[in-house]
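Just one chain follows, in the form predicted on its own, and it is written as structure tokens.
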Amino acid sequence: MAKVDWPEASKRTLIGKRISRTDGPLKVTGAAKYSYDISRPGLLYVKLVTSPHPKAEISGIDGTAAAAVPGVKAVWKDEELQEVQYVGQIVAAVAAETEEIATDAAHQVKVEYRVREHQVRDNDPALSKDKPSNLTVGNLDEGFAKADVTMNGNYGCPVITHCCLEPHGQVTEYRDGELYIWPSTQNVSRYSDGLRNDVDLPQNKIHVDCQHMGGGFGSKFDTDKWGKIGVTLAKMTGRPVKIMLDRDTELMIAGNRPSAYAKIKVGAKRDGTITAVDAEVWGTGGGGGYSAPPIPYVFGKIPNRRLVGKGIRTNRGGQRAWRAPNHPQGCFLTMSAFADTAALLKMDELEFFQRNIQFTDRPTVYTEELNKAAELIGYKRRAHLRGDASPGPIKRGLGVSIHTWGGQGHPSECDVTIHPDGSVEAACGTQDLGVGTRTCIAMVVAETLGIPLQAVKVKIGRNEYPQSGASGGSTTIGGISVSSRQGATAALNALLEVAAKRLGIQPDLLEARDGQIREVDNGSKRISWKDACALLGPSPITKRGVNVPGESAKANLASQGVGGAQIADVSVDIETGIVTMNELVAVQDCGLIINLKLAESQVYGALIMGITSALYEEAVYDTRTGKMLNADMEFYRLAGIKDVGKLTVHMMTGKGYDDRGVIGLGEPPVISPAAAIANAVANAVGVRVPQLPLTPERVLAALAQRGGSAA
């Protein structure tokens, strides 16, 4: 009988593989379907009435004016909102024929507003009016009684948004009775429980759809008020509505990652060893609280520590969970610091970072990754102390970082048919956010069955098929991969009780291999796939797999806790100030690989983001208005194929990584780009640029007060 147990490497068709994603042609083609795609017969657009004021009373929405255009079916009013809170906020809402009648209607509805004073402003630690957050670690008197240096420095990273590709939106139309729902989400399974106090039907009669979406990054968990205007304006007007948020609303109100400011002071003996560290640390989540981002990151077995966190609640649109939410910040802040004592030192930075490896949950592993990372990019042979001498205006430079991350598979289910003509299916209620999902499932379940990729059909998409979680926290492949064995393996051992009756031998001795059922090592006993298939009559085989994390870990099919080791090289025009990016060398691992390509894939796309991050990046507000003043796509600057260079990215596999099971992999190696591209450019120019991003005028600045840099 087969077992669940992931296959050894010599005995793996697939699994590990270089396997192109099976929905690729689909997608280049144009012939995938997304919210925006989809178009229903009568179907009505929606647009948005929002607030222009960040904070302000409301008195009165009066929509008569707007349900009097010709062309406009309904008109939707938030009657229970008192006060508005950030620019943008959603107040009404107009259905309408087409996009243009909504646009102009919604221009028609009155609001009356009573302006209030409002607060934008997040770098000033002054404007906290939260009871801070407080925890010490050891003495911090004796650890830096201990230092033979102390740095101190200050550094920040402002508020992003997530900038999806596609922005938040769905379809929602009722029929007969029932409701169907087409959403940009990352949570199929889960998306109508946000319904529950809005829609009079039982669950089984909430229809959810999602088979491609462009873009999540942790911001599209939930239904969101516009997902609940469109099911209110689909009652409203007996017809299918479109809810799409302009690109502007999308990038004020549909998420964003808080921002990071922080004093840093680090105590450290001659040799590099690190005695204490002390950070206090300020942000903006928006109106909401505000969790501090972990410092000292990664090192956090550093004997003596204190970090203080200070909230400051504004007039902005609310955060959301931004790819590995608050480990950029944690990693950019704290390895600017201990990249900053280095040079205090005048100590190489990859020197420092290893001498104090130790005080890192896996001091082994990263000390490999680094070691790989410094042999890819050529470490050894550049000079690495602050300041790059060399004549002429452009300085190069190297950083370095390290970062970590979770990744333990969600609660998952799958079930995989196999019918008596030889077909495979596998259903599961997951979706694809970009990591390849139908391609792994795919792979998985052939793999398991022995039979070529391109014979398992993969259904996911539809909260119909047995539930699995939200894709959020790396926790996709985790938890699809094992469930998917699972199912495939239960399947597969039924069907060898078949095939073992006609072969006259023990299911046991039986395995499933090359499209084969067949006797194990010797094969002088086997049946086809298909003719052992055939032995099933007309009733197929369906078994679900289901992944609890606990279970699963301790068979070793997943785990969570992984490491990645980054090195920027850059080089900086200090006429200009421009930050020009030459290579980005990740190192990463992610235990047991399902597809190496869509792994390298998920690691480049990482890279990307964490350089625009490091960059570009920034969400400006105006404080006399309160009004985002970069809410469109050509001042809220993204990194184009020209402004990434050369990026190369190695996966850690083999004994000690592989035999760990399947681990997530999405947001770890978007942490460390940030801060390696800093600390590159501080060792370029000679001097810290301390706040993200890394614009011509910071690093201008930057060089002008080079006279009282700290390091």
The other form holds:
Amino acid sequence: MAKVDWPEASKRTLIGKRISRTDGPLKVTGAAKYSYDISRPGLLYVKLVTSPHPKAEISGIDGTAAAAVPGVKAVWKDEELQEVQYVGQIVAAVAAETEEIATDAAHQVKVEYRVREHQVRDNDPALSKDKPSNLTVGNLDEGFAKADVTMNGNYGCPVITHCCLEPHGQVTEYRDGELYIWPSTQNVSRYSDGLRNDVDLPQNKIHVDCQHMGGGFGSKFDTDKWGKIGVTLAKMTGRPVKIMLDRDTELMIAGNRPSAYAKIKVGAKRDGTITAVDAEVWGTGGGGGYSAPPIPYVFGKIPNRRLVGKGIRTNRGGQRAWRAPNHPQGCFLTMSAFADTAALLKMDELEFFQRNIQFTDRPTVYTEELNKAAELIGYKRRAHLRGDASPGPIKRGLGVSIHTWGGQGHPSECDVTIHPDGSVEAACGTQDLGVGTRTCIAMVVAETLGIPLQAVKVKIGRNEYPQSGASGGSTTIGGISVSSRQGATAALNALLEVAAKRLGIQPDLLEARDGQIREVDNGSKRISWKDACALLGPSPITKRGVNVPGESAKANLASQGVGGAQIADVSVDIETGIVTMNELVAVQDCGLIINLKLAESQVYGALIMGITSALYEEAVYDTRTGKMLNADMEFYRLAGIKDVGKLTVHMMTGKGYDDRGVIGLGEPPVISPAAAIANAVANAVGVRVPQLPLTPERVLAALAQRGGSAA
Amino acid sequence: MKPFEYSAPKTLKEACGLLGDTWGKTEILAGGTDLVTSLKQRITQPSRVLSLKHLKELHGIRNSRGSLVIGAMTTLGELAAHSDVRRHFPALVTAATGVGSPQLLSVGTVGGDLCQRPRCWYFRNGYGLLAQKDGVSLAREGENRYHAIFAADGPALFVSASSLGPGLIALGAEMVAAGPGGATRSIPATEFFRAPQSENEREIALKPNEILTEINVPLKGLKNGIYEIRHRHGLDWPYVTAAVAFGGKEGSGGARVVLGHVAPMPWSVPAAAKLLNTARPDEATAARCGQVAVEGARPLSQNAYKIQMARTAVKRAVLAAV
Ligand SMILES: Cc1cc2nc3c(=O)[nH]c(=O)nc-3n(C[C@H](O)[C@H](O)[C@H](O)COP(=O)(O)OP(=O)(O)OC[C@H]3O[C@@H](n4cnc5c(N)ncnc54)[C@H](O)[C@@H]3O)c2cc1C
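Pass me the form predicted in complex with the partner chain as well; I've looked at the form predicted on its own already.
And the full complex, kicking off with our chain again.
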């Protein structure tokens, strides 16, 4: 009988190989349909009316003029909303025959506001009104008493947004008493949960379909207000309606990553050993609560440490999980403080990290990864202590960072069907965020059944398929790999029983390989896949595979806990402050890799996102007006292809990694880039640029403060 | 955008007749890369949009009596690719190609670049050209990292957005404007950009009823160059630029140094230019030029860094031009 364990390396035909995504051609030809592309007969377009004020009471919403505009089919008003809390908050919506009519009419909805005083500043701990959190371990005084040097530093990273290239939204349609929704979502199976109070239909009459997605990064788990408005307007008009957020709204309200500013004190011995870390962090997650990012990050076993967190409530759009929530902030703050401590000791940064590696959860993995990263970037040959002493305005430097993540697979179910004609289907209510989930399911099933990749038809992205978890926390690959493996193995075993009878041997002597069912290690008795399937008669075999996280961990099918090391190489023009990326090396483990190409691709994407947050991204809020001034893609800058430099990715595989089972990868590689780049800039110019993004104005200001700017 | 009447006349005279005496009633449409955004964001809500696309005489580049004449509707890409421009005016090639994106190069026009509205984020968020709210200058009190460090004592704190402006001023260009009845007048490039004193004014010297038709750039054999300080490689305006022109047939006297993105208009610094008329344009002169160019800068609360940038840009522009 086929076993569910992952095949060992020598036996793998697909798993671990570099295989292009199966939906690649659909995407490059434009055949792949995203929510934005969905068009239904009679479709209406919806425009949202949003608050221009950061805080105001609403005394009335008048939609009469808007409703009278020819082509307008319905105006929805939020009758319950009494006060808006941030600019961009949704107040009303207009559905019309064209997008243009809807836009024009939305401007004619009259909302009466009584403006109240607002607060959007987030970078002063005195603004915190909440009780601070405090996590103290060990004894700080003793820790600092043991230190030979004490480093004091201030660092910060602003609120940034998800800026998904495909904004949030959906198409919603009522047809024959049932509801059809095409949302851009990270949560196909449970999307309709959010409509519990809005729709009087059971889930089997709410059809959710999301075949392709243009990014979510943690901001697309919920049905959201626009999801509910879609349902309401579809009901009001009896027509399908499309709501996709405009870019400014997207940037203001559809996902903010909390800011984090910190005052950090690090005590260390002459040999580099850290004795104590004392950190005070503050920042905003919008109007809600705040949880301080972890400091010291990764080096969690430092014996004496304190982390005080102070949340600042602001009249800004609410926070949403942003790829590895709180980790990039904790990483940047910690690694900056540690690199500055190394600099104070006149010690090589990499050596300093290695000196303290016992304070991490995986000293061996980090050592291996740091060594690999150092080798790839030529660290030994090129590293210098802080400050590039070579002449001329261009200074070059290297910076180091490490990170960690969990990545345990989520609960997932997958039905694998073997049809009598030999065709195979795998159905799973998961979603492909653009990372290649579809391809990975096909690979696991094809590998398990010994058939070509193309022979497997994968059905995902609909809530009528077996339930699978939301794609968040790097949980998808672990979940779907195990459920599809389980389902395929069970279906195969049923087929082996039938084939065994025909071949006249015990089923446990059979295996599926190279399009055949054959005797293990021998192959003298065999039958082709097609002929074996034909033995089924008219009925197919369908088996459900289930990933139960605890169990699959015990069975080594999927586990959690990864490391990751990155080293950045930058050049800084000290006469202009411009930082140029030369190279970013990422060394990453994630257990058994299903598809090496997609894994690498996932890391490339993360590096680009990380570089962008390091050099460009910042939600700029105006204190007086409370507006986000750069809710556009001109001043909310993203890196272009020429800005990212050379990206080098190395995935750790083989012994010690493959045997851990499948672990998620979406998040970890995005954690370190900003930290590594900031350290590289400090290493290049000889002075810390304490705030992200590392814009030329900040670089020049840091240089000017030291009096180091040339010319 | 608000509904408007669209006209695309065939003759310049007809076009001029469709303009009025106040700004904003009619907006001129060239490539639309700036105007269409403003229409969508309702920064301007004209009742008429006047397209220049059928005005053949506004297209193309020609040689005429010691000048290169650039039609206002010439695209940035055409400008950068033109052999005479490449031979005589490397500064303009740098400025045009610096705009970067293939889309903008093939659609955006020279006239549109010169007449494009400021990028000030208060202006773009609907607070008006002078960014006033309740009598307070939002930019002066608020987020002014990208604003002016020169001529910032008036109500206008935005910076002129055009990359071509400083180069054309350095080269001693003249703009030609057609007004009522198609009558033309010429405006020296040095006077083309201006700081508005009220919301009813604009940042260029054209009158509401005028169309920029062409730009004459004299062929004086000046050495010229531009240095742009850009954060990203594409889809972005520079932080600071410097354009320089010096030398030439007539010998000394014609040098110009012009900074971009540091004032509501391209900012000429005659004192720096003077150095180029007298000294050899070597490293030391270039550095001195940079130093002199930033004297008198008065930064706002967040943009002192632009002084360092301007100093560097001038130095590097001089060295690029040599
Ligand atoms: C992402 C991005 C990056 C950019 N980067 C840069 C940059 O680095 N440097 C730079 O200089 N520019 C930059 N631009 C601006 C770009 O160069 C201008 O948008 C373009 O040149 C405008 O030309 P257009 O023909 O599209 O003008 P339009 O959008 O048609 O018009 C622009 C303005 O000029 C007026 N106008 C146009 N032609 C005339 C005329 N003949 N007479 C009178 N008024 C006229 C219009 O009424 C309008 O107000 C950038 C633009 C974008 C979108």
